[in-house]
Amino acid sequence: MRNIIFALNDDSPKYKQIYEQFKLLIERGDIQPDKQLPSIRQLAESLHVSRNTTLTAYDLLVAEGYVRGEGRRGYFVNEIDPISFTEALIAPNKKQTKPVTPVHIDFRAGAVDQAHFPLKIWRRISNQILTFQESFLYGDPFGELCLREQIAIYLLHSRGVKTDANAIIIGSSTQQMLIQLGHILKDDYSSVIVEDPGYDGAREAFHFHRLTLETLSVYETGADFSQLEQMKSQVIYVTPSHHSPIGVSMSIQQRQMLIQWANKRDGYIIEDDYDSEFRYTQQPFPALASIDSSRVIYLGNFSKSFLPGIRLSYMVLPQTLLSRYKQQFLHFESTSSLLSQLTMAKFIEEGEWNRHIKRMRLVYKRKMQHIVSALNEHFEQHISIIGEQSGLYVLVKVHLKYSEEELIERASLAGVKVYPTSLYFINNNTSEPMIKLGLSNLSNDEIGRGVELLKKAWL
């Protein structure tokens, strides 16, 4: 070692100082034993005192024990018991703490499947687009055009939504696409009408801008369009295909009436499509953008059918919006990964997101199926399960005594995890509470052993 810089105040002899640096530094392990300290020269020209201050200061430690002497080698780190002083920094302090339950099963819904993830052929394809010229470059602000090319054909393919590449903007995520989309809507709107449950982000998203929320209320059978005339607002977010977080989807008589609601305000539908890959009892509904595209903003994902920290999301734009969303970011550089872009766009151009999809659709479809035997094979009459028939998890109403947070609590102390619900609600709150299950990230076997884990819980 053969410098060190430390703050030094005017509050203590600066010698003390010293001492105490190097003392706390020898205590923690930060210098290693027999690690050589620098000369009192080098030390005192880094610090920029006198010779004789770092020398009074190394006579302390070497007093103390903590360094040693070694003639004209210079001074040297012995080795320390680390029970000894450990114990006497911390003791002052020292409380009462609940013992922490390690968690063996987790049920978080923002994951994937990791052991079906194609991860040769994405690594193939990684290490394919680094020996292109593009992989150098900085990139197009709204999306390289490969990928938005492919995902024209794909939405038109499986969702009916006929668009140009032209009009579809690649970014991050969901949320900070509706953040920049707010930043042209609030322009013309001053308010935006939002599911009651719905997605807490995209809420917070729209707060960002400051703009008037508006509650549709949905329930297990579905949104309740009644009160939609009376309201002022001539925007509205949607997660029509599998409801946030409830799961039920909206009817083809619904999704017209919506339409027809949009044209006459002279608003628009914002269509959050999330998951809509993944349903297990029937083909998924046409998207709202495939029955009019002038009225409906088409908002689509990778990170919960591929991969989360893959930061990939698009955005389907109706050509009354195009340009001035365009003038407004074009000297913004993209915020999605230039590399996942290209990555994506070939990994789509050569059929593996389709064969992925059609692979993770029976994965999920086993695994939806597995953990709702489980859950009626164990609480019965005690629960009510809800949005089986789409999606990567289940809501659990719990018809027991105990309230959300005791449910996870108590959940906790066996060793699994779960998640409220609570955060979607805002007045539409339920009578009983209900409990979030993730299964994509969970084997057969572990939601088995996590459902019998919730029974000896709550039972």
Contents of the next structure:
Protein chains: 2
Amino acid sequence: MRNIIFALNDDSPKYKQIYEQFKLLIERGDIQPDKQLPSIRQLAESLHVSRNTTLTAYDLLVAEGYVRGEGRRGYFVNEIDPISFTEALIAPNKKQTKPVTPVHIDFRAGAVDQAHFPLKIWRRISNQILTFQESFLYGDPFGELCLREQIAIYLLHSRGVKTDANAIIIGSSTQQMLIQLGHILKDDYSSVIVEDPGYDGAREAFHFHRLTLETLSVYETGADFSQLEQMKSQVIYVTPSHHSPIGVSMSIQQRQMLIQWANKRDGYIIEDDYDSEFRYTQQPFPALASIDSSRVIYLGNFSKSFLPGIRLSYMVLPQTLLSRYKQQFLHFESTSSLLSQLTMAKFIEEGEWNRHIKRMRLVYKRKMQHIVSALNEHFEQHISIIGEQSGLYVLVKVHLKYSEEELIERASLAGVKVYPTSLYFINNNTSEPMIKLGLSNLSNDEIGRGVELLKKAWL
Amino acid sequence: MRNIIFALNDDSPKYKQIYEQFKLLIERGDIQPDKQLPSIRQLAESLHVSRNTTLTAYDLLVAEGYVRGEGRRGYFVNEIDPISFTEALIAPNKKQTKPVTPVHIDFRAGAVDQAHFPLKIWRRISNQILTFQESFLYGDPFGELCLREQIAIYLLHSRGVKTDANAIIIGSSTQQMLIQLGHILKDDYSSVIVEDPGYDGAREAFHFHRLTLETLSVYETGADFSQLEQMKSQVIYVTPSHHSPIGVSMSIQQRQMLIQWANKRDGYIIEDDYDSEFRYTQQPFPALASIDSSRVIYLGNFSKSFLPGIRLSYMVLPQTLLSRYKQQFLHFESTSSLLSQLTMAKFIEEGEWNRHIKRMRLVYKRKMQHIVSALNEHFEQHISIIGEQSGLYVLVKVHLKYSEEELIERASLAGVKVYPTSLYFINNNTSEPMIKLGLSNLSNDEIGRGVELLKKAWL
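Given the form predicted on its own, corresponding form predicted together with another copy of the chain:
To see the whole picture, the full complex is given below, headed by that same chain.
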């Protein structure tokens, strides 16, 4: 067994061919357990390859358990015993196994429309950005100034928020911003009020800092603000423009009440304005931060309105928190891609952002109208639709005998993927199950077929 | 003043022209304080623009304090009182004021070579990625599987680290990874040993969790491991392959000792392998994680070896920490760009990564040789060069009468930007100042000129 010769070709890396030949020999039993392999040097010489190549092949064989190294004595064949990480190394491109029923229609909410993405423009700008010298450096820890300036102008025009670039911090996600924010808030505050139901990701960020949570019940008619007086927290996290997930908006009276509350308590309102761009029935309400910027921490992101994968979010800090934040995080690197930031800044500056939002508002509005009429047509009195005035999903309260789990399971068997809402609820449970249907990356045809399949599955 | 007519052109947005005209009129005193401006509707009609346009212009004027809104009564001119955020809104493109002496040569370390960046290939792959359906979704919270698989293969071949995709977590920066890691470590450990001098960013991440720091002195000859026994921490953060910033490598004996120490203490070693790709004089030492993966948390990144701006880092967790980590962070979104991850995975898969590293090793090696010979030629016995065997910078210990601050200041007056090292030191101060010279994004010519200018400044 010491003089082994393989025929190596040029089709794939040599180390890989060596590795595969040995693997085959061992698997077929051509080389018996405990037999010694040629030394790294011997094999390299006989195959006319570098020692590095044979070493790599042996490393792979060792890593996968085919072979063991015994120090200076050399390499020996093991009894074949597939170990946990074999699969990852052998078949790096193998995809996950398919579900039994293939998914035909996926009402996923965490996606954006692909068909209307401004691919050419985005490519042009990002290709250009890659030629700039600043793209080869580390960025500003608080986000690139050019993007913060563009966001400041955008917030003024679209949300009435008067701020300046200096008070804006860019990060990679809302959760990331909440973790950094929580770090400076937890010195003064030990608990936070969250909406129930509400965005689970925000709760996770508060849990990260072991902040206690109090819950404010939210219904289809809005939040029950009468509960606020009994609570002891001074900080509240809310989604006033489009409640997540119920979709209701706070009235101007409620907004003013909330700001009074924060003033009285010497606290803060964390306003997550996560998808205010897509309101179909009327102008968006002004942001809380446009009413009182000293008590409101405003959070925005580009995930729903542009592309979740570029991981761009931002927060606007009141002056009282800003200097503490900057002092605390001055020595932290930014978490968001410098290239995405520079590209987005130019995209906004060129007016493409406003064009994109206008276009997408129309695209999503049509999809929303389509799903609502399809649902009404097929389900009539068996469901109630919630939150169709804005955003990229609707909730469907199902008046049938099935539980949430059963509804999802039955849909899945019919080839439709739909999503639960129970994870958003803490105590304020609903009597009937509510299903979340995202529509952003489905065509009107797909939406129609999906609703038909749901009818077969549920009725 | 109610019938105001401007000449609007097509060169810039109309709202901006209106805003600027009014600003000018107010600043020049052509419109007196407390005078009323035309209403939004009147102005829109007289200028043939939309009301939205005039509203935006007025919003800007209000935001900057030129004008106040008095509800239904309309808009009135204020006494001019420039407020803090005026500058940001007026001149969003204005750059920071230039220093008195322009910087001719910047020995910045936080940069990569732009001339040899594989621009075309990277563009081609990232443009292709933008057409994939998965690019329009949210990504895997622990990083994209395809990239984790490629990293697993790379780590095996280049660093001897045997791991699988499942144990790799992708994040946007080393600090970010340390913050997440710290979150699960702090339950069991209250302090960490850090190198002195050492990477300040890591210390910041440990401070984030209020972990106590003990310091291990590192000298040009290496770390003083005899101190370890007296310390009470069970976790240590180290840069074994290329100490940051001194550049020394741990010997294999030291590595084994450190692992024994971690085993005895039931602790962990956090191995930051931040730039192991660029070692010029010999093969890189094997990673600590290749010796004992159960006690070592391995950190790697693409900032030095590829591009800091894409914000891609990763960590390999021992099995004991992996499940806790995944449980804790399952509901957190990934902080790194999905697009960058998918692009990098394909870049590695196509073999471009290995080609890039090989090419850059040569490029940086030549720059390193160039700076070392230039420094020796011009400074002779007046300096000592430290850490020229690897990495993208050298340290220069200056045997002259100047302090670190003075050296930087004198260099600056000569048009050369050089960097301090004092920020890396905690207690273990050096007798003579050490200056950091990054060379990654300078040409050989620039390096030569820079060193000549330094000679004029310092000698």
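The model shown is predicted, which means the values in this text are computed figures rather than measured ones. Numbering follows the first chain given and starts at 1. The term rigid core refers to the maximal set of C-alpha atoms that superpose within 1.5 Å between the two forms.
J.: Using the rigid core as the reference frame, would you say L423 shifts its C-alpha by 2 Å or more between these two forms?
T.: After core superposition, the C-alpha of L423 moves less than 2 Å between these two forms.
J.: If you line up the core, does N444 shift 2 angstroms or more at its C-alpha between these two forms?
T.: It does not, since the N444 C-alpha is displaced less than 2 Å between these two forms after the core fit.
J.: By the 2 angstroms cut-off, has the C-alpha of T54 moved between these two forms once the rigid core is superposed?
T.: Yes, the C-alpha position differs by at least 2 Å between these two forms.
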